[in-house]
Structures are given as C-alpha cells and as structure tokens.
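Below sits a lone chain in structure tokens, taken as the form predicted on its own.
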Amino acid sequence: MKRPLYSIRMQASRNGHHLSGAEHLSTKAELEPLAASLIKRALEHMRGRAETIQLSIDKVDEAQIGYGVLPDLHTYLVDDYHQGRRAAAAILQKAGVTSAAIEGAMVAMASGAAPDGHNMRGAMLIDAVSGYRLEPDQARGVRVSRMDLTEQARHELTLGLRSLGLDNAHVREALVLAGKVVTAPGVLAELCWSDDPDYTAGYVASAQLGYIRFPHLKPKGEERGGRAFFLAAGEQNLSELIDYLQCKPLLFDHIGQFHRSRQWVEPS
C-alpha cells in the first residue's frame, strides 16, 4: 500500500524580495524534519537571513500523481561565463529557440527580470520565435512546484551524481526541477542560473537534449539570476501550462544517463 504524499513548499524573502524557495513531495513521516530543514535553509541562506519565510504543504491526490524519467545529464566546461552563455545560446538553437528570444532572457536574467530590476520569484516564459514575454505576472514569474524522487531514484542520483563530483543540493534540484519542465506541453527548452552570489553553474534542458550543465553562466559574487521557460510559437496554452508546471504532483522513479565532463568546442 502506498503512503500519502505530502507537497511542502517553502519562499523566503529579504527587504521585500525573493531570497530562497524550495519544492518536495514528503511522507508524513518526513514532513516535521523536511520543514525544519527548509526554515533552516532560509534562515541561513549565504545571501542574508531571512525576514519572512512562508512553508505551504498540502496533501496530494495519489491518482493524480504521474511518474517520469529524469533527463541524461551533460557537463560542458567553458573558460569563463562569456563562453558558457555562447555555449548556453548554441544549445537553446539547437532546441528551437531563436537568437533574438535567447538574448532577451540572457538580458533580463543578467540584470533583474522583475518590473523592479530584482530577481523574480518564478521563471519567465518567453515565445522561442519572438521572444516575447507571456508569464501573467512579471515579477513573480511561474514557480515549478509539486515534484520529486522516489526513494529508489533518489539513491540511484546520488551514487551517479558523487561518480561525477556533483553530489550537491545545487545539481539535484536543479535536475528534478528541469526534468519537470521539459515534460510540460509547449516546453522547448529551459535556461538557467543561480542567483546564488558564489554559485556560478547554469543549465539548459529540453527533452530532446537533456540537462546541459555549465560550470560558468554568470560571474562570481552576481546575485542575478533565474529561469526562462522557452515556448514553441502558437502552441501556447497558458493556463494549461501554468497549472501543470504548479499543480501536477510529479515524483520520477528513474534517473537518466550521467556522461562525464567535455570541454565546449566553439562551432566553427
């Protein structure tokens, strides 16, 4: 008999801004030491305590739970974040996603998405033609909510991720949060980077490429970061995608393949 899982999500802001913010599908069981560890994270997050720390968990409905494969995992090293946005850019190209709509998101991650200049609270969604903006509401953005691993699956990341040297809250997050993403309908691709100041890795994911990890997307010591959702042109059902990317319980219960590090190769 399966046990009923739980949603507990946690957002964290400082002087009226996003700060942290965490999703995972818990036992109840887990729930009391899971929401001590995510108050914790926020009081002690490296870009300042926290003022306001709001932790959401409501229980999920078993039949609407779906299952998924994590995507195949890549690391491409680049020399510094100049070449890892040119690496970023030949990727997101590849997936569909034309030059103009990958560097207005480069432009708006790098200097605040919000009205306000600040980081956003969710992800742009963008049109991968034009690159226009559709998310409903620009300063907080889409916030993917509602996944995570099995037991099984969680172990089997860990070994493979610790076999690379990427064993870290960071790399699995990210990879859980984008293998969520790239199954939505009308999802070509992700791009991503932290805004946290001495995380300098950012990723593009989509499911015909997998998860592309950069180790340099942005200086260090940036506090800039955060995600754009790129959708392909007039396939968009916005509050379809909306309420899939915030309410469909999705636990995946296997894992991808992990390659090892390759240095990017400029095209030619």
Ligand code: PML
Second form
Amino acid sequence: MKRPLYSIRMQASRNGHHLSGAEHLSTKAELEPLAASLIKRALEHMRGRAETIQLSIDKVDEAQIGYGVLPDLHTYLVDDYHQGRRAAAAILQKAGVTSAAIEGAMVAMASGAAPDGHNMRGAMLIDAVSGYRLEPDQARGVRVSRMDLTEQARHELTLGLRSLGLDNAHVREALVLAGKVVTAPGVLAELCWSDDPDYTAGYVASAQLGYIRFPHLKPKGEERGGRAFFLAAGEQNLSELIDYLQCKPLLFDHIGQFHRSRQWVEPS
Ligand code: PML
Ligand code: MG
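Moving from the form predicted on its own, what structure would you give for the form predicted together with the ligand?
All chains and molecules follow, beginning with the one already shown.
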C-alpha cells in the first residue's frame, strides 16, 4: 500500500444514541471516496438516518505500523439464538472465561450495555474470572480502530469469503476488528453480536481458536448488540490495552483459513 497512510474513523448517532461506526487505514488517493462512502453509510443506515456524524482523519506514523494475519474462520450452524448462545458460551469457556463472566456479558448485551439501556459505542472490557466490567466509560466503551487489510489481503479475503457465500461488510469488518482484538495484551477472547436488526449473526474470537461465527446469536428484529472483550485476571494494564486497541496501527497482510460450516453438536 502506498504511503503515507491515514486513519479514517466514522461514528454516527441518532437521537443521542450510537447508530454506526467504521474505521479504515487509507492511502491519500482513497481518502476522499472512502469519506464519502462512510457518510453515505451513516445517512442510509437501516436503523434510520444519522443526525450527527463525526469523521476523524489522522496521518499514521509509519514506524508504528504493525503487520498481522487474520484469524481462521469457522461457522457453526445453530437452530436458533438460544442454541447459538449456548454454543458461544461453551467456546468462551474453552478460551478460559468463567460462566459468571459469560452470563454477565450476555445479559448486558441483551439488555443494552450502556447505563441508559442502549447500545454502547464501543466494547465492554470484562474480567474473565470475576465478570466485573472494567471499561472506564460504560456508555462509550472502547472502540477498536486503526486496523485494515493490505490490497492483496483484501482481494484474497473477498475470494475466500465469496467461496463460502459470506462476502458481506459485516463479516469482512468484524474479522478485521477481531483480528486486532485477539492480538491485544491480556485479551483472552471476544464475544460479539450485531446491533443491526436484520443481522442475527455473531461470533467468539480468540488467538488460539480463531473467529468462530454463529448465524444466530439474537432474535431477528432485535437492535441490542455489541462487543465484550474478556481480560485475563491479573494482566490488566488497562491504559496499555486501551491504547493498543484504539491507537496501534495494524495492517493485515495475510488472511487465515476458511472452513466450511458445520452443525454445532451440544456437548452431552
Ligand atoms: C456487526 O456488523 O454489527 C457485527 C457483525 C458480527 C458477525 C459477523 C459475521 O457474520 O461473522
Ligand atoms: Mg452495526
């Protein structure tokens, strides 16, 4: 990718509540069309037209750019969101998260994790053992930014996802975001389900297990969703972690493996 690179971030709200967000690393030539597409996205969001759109553009310090490999992608087919949440919980436990922490995160996401019962703008930070919430601002949460794909990796990702019938912006963007989260210091795993009412899918990600998606983690029509990052107990240097998630520029120059969907089998 040509240098310099710019971080471009969009955050949109409506009626004072979070509506949409997106982040990219862009060349100078792509900056203008990308800004236009992010504004269009905020104005044409399925949950309504944005009333406030914040667009931030910052030149990236080239010496700071790290490179990475996207997580392997797996899909477990589940009958409904009840089974999906049981499956997600089983995988989070495998990654070292206690059932109390999983239950707390799921209850918060299902009921609106911000103090006013709406979605947060960013993610919750949750102690993977006690389940305590650790993010400094429970309305804002932590927004992961300054990550993207190289042109070659984007091309390969599109081909790989297309072969599975999964080439949509939700999967592409979530895979890149999760790819950064699982490399963050002290993060054991991530849980996410979408806040878009028509999109019921979600995933669990961890460095060891990869990106494991479930087509149903919430009922259709539900607007409440979000993200929880589970932190290893005793390894919580919060300011270092938040600085990494928000500020460290990370370019994925390699993709992971793409696995065909399998039916989730409940452990007996
Ligand atoms: C979102 O776009 O709101 C989050 C999407 C999470 C699931 C993406 C996928 O289908 O893998
Ligand atoms: Mg969304």
